[in-house]
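Here we start with a single chain on its own, the form predicted on its own, put down as structure tokens.
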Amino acid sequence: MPIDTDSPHRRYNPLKDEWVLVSPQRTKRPWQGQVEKLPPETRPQYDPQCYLCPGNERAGGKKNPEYDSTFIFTNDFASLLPDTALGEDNTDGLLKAQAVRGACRVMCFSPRHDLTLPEMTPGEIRGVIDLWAAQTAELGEEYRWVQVFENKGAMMGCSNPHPHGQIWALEALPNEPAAEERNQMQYYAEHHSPLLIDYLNAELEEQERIVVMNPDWVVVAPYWAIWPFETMLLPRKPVQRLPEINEAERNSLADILKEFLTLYDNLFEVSFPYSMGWHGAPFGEQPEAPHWQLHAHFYPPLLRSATVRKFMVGYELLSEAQRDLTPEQAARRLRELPRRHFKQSQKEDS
């Protein structure tokens, strides 16, 4: 029998072989109560005080060069390092233990201070697709996986509001990406084609959890969602790694990320927190990994107004993911917002 989904009910994520709870009962309506505003932000184009601006000195004491686009560089602070001596602890016990090597990039978007992804021109962010993608396919050569993501924000723990992100590769391949690997090979083994293309066949059907999309790529609320305003950027033909999209799907691709990063900051107009991360096939003895579909998810933490958040404690922590608002409500309220930036909409009407 179909359950209500109007009433409490667990959704499950075969991606990671995992449920979220879904209590819909709580905001069956939409959101009523007040929407605070953070102050507007005033960041200078160039801040000389940044470790990050073109020409400054960063906090490890090397000096950044004069750069007028993206910007890439070894973390001073690296948290893996490529000559880490090999070794293996109790390997048949229960304190087991490996050492690991690997390598952490910080990469600048922009010269420009005051800018994020959706202030920046299409041309810009293509720009950052490139190096995204020259990176993974440097960094595959020699590690079995690349994880390129962004923490945006104070709220997620980002120490500087120059727009960057990071990329850290290493040999093992972690737990995030291990549940995906084994679950959609699984799948695959199964179903003779890759989940993920499944999936969203499903959601294109459906159209109730879409966001935005263009004829390469599509934004998705994903059914499972854990965080309140979640997503998931796919594209449409089957693609296993991010070096592997052609320049019309990097243009696109520019495209749909300056439009549905303008619809997360109108939200509640404000710098929308969140971490992102793309996860493609990783690297290795098998290049060819069919039943790999490229994606990069984005977890907003932000519930209720700018300062109001969803924290997982509690039972979330002791026994699975709960949320209130249903990924529907959530694709809903971002597919109906407007597509110009918030910040330019202000400057035209002062």
The other form holds:
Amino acid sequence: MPIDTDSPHRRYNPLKDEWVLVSPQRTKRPWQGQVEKLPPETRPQYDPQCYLCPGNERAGGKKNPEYDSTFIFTNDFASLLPDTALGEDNTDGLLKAQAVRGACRVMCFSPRHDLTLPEMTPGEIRGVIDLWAAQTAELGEEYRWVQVFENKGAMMGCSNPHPHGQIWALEALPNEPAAEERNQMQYYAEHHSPLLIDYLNAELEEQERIVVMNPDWVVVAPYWAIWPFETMLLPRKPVQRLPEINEAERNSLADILKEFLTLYDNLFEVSFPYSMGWHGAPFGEQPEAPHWQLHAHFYPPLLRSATVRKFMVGYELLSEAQRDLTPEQAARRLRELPRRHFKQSQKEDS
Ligand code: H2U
Ligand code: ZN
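What would you give as the form predicted together with 5,6-dihydrouridine-5'-monophosphate, now that the form predicted on its own is on the page?
Full assembly next; the chain just shown is listed first.
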């Protein structure tokens, strides 16, 4: 019997082989959208105190060049090191451990201290995409997993508002991609078609959870999303890894990033905090990975306003993730927002 999706139910995430509890009855009441607005944030284009601005000295004592587009450097406080002595403890015991080698890099998206991705031009965003792709290819030569990510906003633990992201690469396959690898592999063995391509086709048919799309890319609020405004960005054609995307697809990726990150900012008229990152097929002995579809996850913490966040606490930590607002409602709210960045509108109104 079909379920009533207005009643409590659990949705299955085939990518992770996990369930999420959805409680839509809690938002059946009309949206009491008290949207608290924060005072406009003003930052200088250059901040002499910022360790990421061009020409400034970093905490480790090294000096940034006078870069004029993107800039990448080895993290001065890296969590992974390239020359760790290899070794394993207790491989079949309960207190198992393994040494790990890796690399941590920090990448500045722009020399401008005051910008964020949606406020940059598509051409400037394209520069970020090219660097993401080139770094993934380079580190993929040496490491099995290359994690490109961005922590945006103090709420997500970002240490500095200067637009930047990070890349961590390591020999081991970490938990999240390991689960995605296992589940995409198993689905492909059973269906002879990539899990996320089949999923995308289902979403394109239903349209309900699509936030924005263009000829090459789609942003969807996943059926199984955990965070209130969680989204997934993926190419429409099968692509395994970021370096494979061509010129035209890089340009249309820049366009869709600008478009949908603007919607994120416009939701609560605040620079929208999130952690985002790319998941492409792991590197290693098997370069072919037809089961794997490249995608990016965006995990924003905000729930009701610029200051009210969703906490993943008691039940979530101890049982499983839970959400009130459905992904369908989240996608609709994002879709219906103005397309012009709120800061642009504020500037023109004043
Ligand atoms: P987040 O803001 O996303 O946390 O990342 C900033 C990173 O920059 C952080 O990992 C590094 C920190 O170790 N960093 C440097 O490498 N050099 C510095 O001078 C300060 C911060
Ligand atoms: Zn700066």
